[in-house]
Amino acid sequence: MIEIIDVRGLSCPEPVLRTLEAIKKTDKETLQILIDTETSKENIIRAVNSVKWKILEVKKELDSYRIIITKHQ
């Protein structure tokens, strides 16, 4: 089961931090972050890459955005 961090709602930088803060902290290997800014999007984005894990895919649903992210391999 995929862990799901929800950080709608939340002004930058909490959902980063708290993304950050999930990836350090779970033994999954997948994750799937909920936000509804593009600028959380963007920096969620940067942070992901920042410490090796990867995007699989962006997806925009109607009012916000489901990020799935892996550890690289």
Contents of the next structure:
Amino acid sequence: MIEIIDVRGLSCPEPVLRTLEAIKKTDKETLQILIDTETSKENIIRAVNSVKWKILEVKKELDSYRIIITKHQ
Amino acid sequence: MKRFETFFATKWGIIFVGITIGVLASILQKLGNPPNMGICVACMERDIAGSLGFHRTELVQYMRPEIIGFVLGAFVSALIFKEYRPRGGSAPFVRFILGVFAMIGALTFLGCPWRTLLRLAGGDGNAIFGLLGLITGIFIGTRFLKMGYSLGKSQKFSSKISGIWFPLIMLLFLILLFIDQFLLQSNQGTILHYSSKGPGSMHAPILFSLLIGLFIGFIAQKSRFCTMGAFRDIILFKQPHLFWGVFALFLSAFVTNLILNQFNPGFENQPIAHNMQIWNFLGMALAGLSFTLAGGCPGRQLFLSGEGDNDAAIFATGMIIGAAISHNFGLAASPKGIGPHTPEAIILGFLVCLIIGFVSREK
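Could you please show the structure of the form predicted in complex with its partner chain, as a counterpart to the form predicted on its own just displayed?
Now the complete complex, all chains and molecules, led by this one.
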């Protein structure tokens, strides 16, 4: 089961807060984050790098982005 | 173009934007804007409220082209970089109320976060208490965010046209301002109200104000410059990205003021400021809390409005109406000190914000 965190439509800084919370709680190796603004994309990439997780992929979808992150460096 | 875009997401990108705002604000002051008020989103929205006749304080009425420029510049930037995205519906009326109290707090101190920094950069020691209040208010806001505070998700609007109304209103204001210039020349009555003395009468030439506003709106939209976010992200995540921009704004305004002979250190007789420190502190604490609960400082809300964010547009409208309420009911401060009913309004503001903070949760 893939863990997906859907933060589309949330105001700053909730997308980053929820991503960091999920990273803290999860026992999975990878997580997917759904976002809908460029601002959230930049903020989440910055936050994920600061906690030493790695961005695997940023996929552009119809009206959103899917960011796949992983624990392994 | 791609390199230009990614530059603004970097540390040097946000520093560049901070320097630009700091330098241009000090220059606007030299060109005629009020002292230590080269740019002040709260004061300028208050002047707009006066210009529209929403309040009748004759000293603070002018249709500030900088504000119009911020929204339209951000709108153009969002269109060019494909970030224009009409959206809204995340507790709009709560955001309106937050905008009202943000303005009541800001007008108790006499400035938004930008002007707090510009006042400091001009040597106004009273702004230290405003800055401490701002940080305290943001700190309280972050406690709510940690407890799961949220105003809920916004929806993407299906019609592309749904995001253009706030920028269009700004364009209308600009047209009215231009029409009035012709009416003034032919000695006819104007459509809008204009101060003949006081801060509202002090302004840079319209075209300079407009062009600087457009330029700042354009680059600030792309860089996500936010004074509240700067302190919030340090408190919440120890993330200094936005703070670099705010620090650059302060430092560049300070240096420009020194060069232009606009630096006058002290606490007494500072321009458009009072030294009732407890109220300087509490006013900005209320403003800081409101900005945090609404997700952006007044400038950032204008840039978001330009992207098509209806919730941000409603917050900005709340601030304009808040200015009218402040001046109509004796809440706004003046250089003589706070208004006759400032204390009641600040207490009410804190009560309302705390209730909003405690009850708003996204399941």
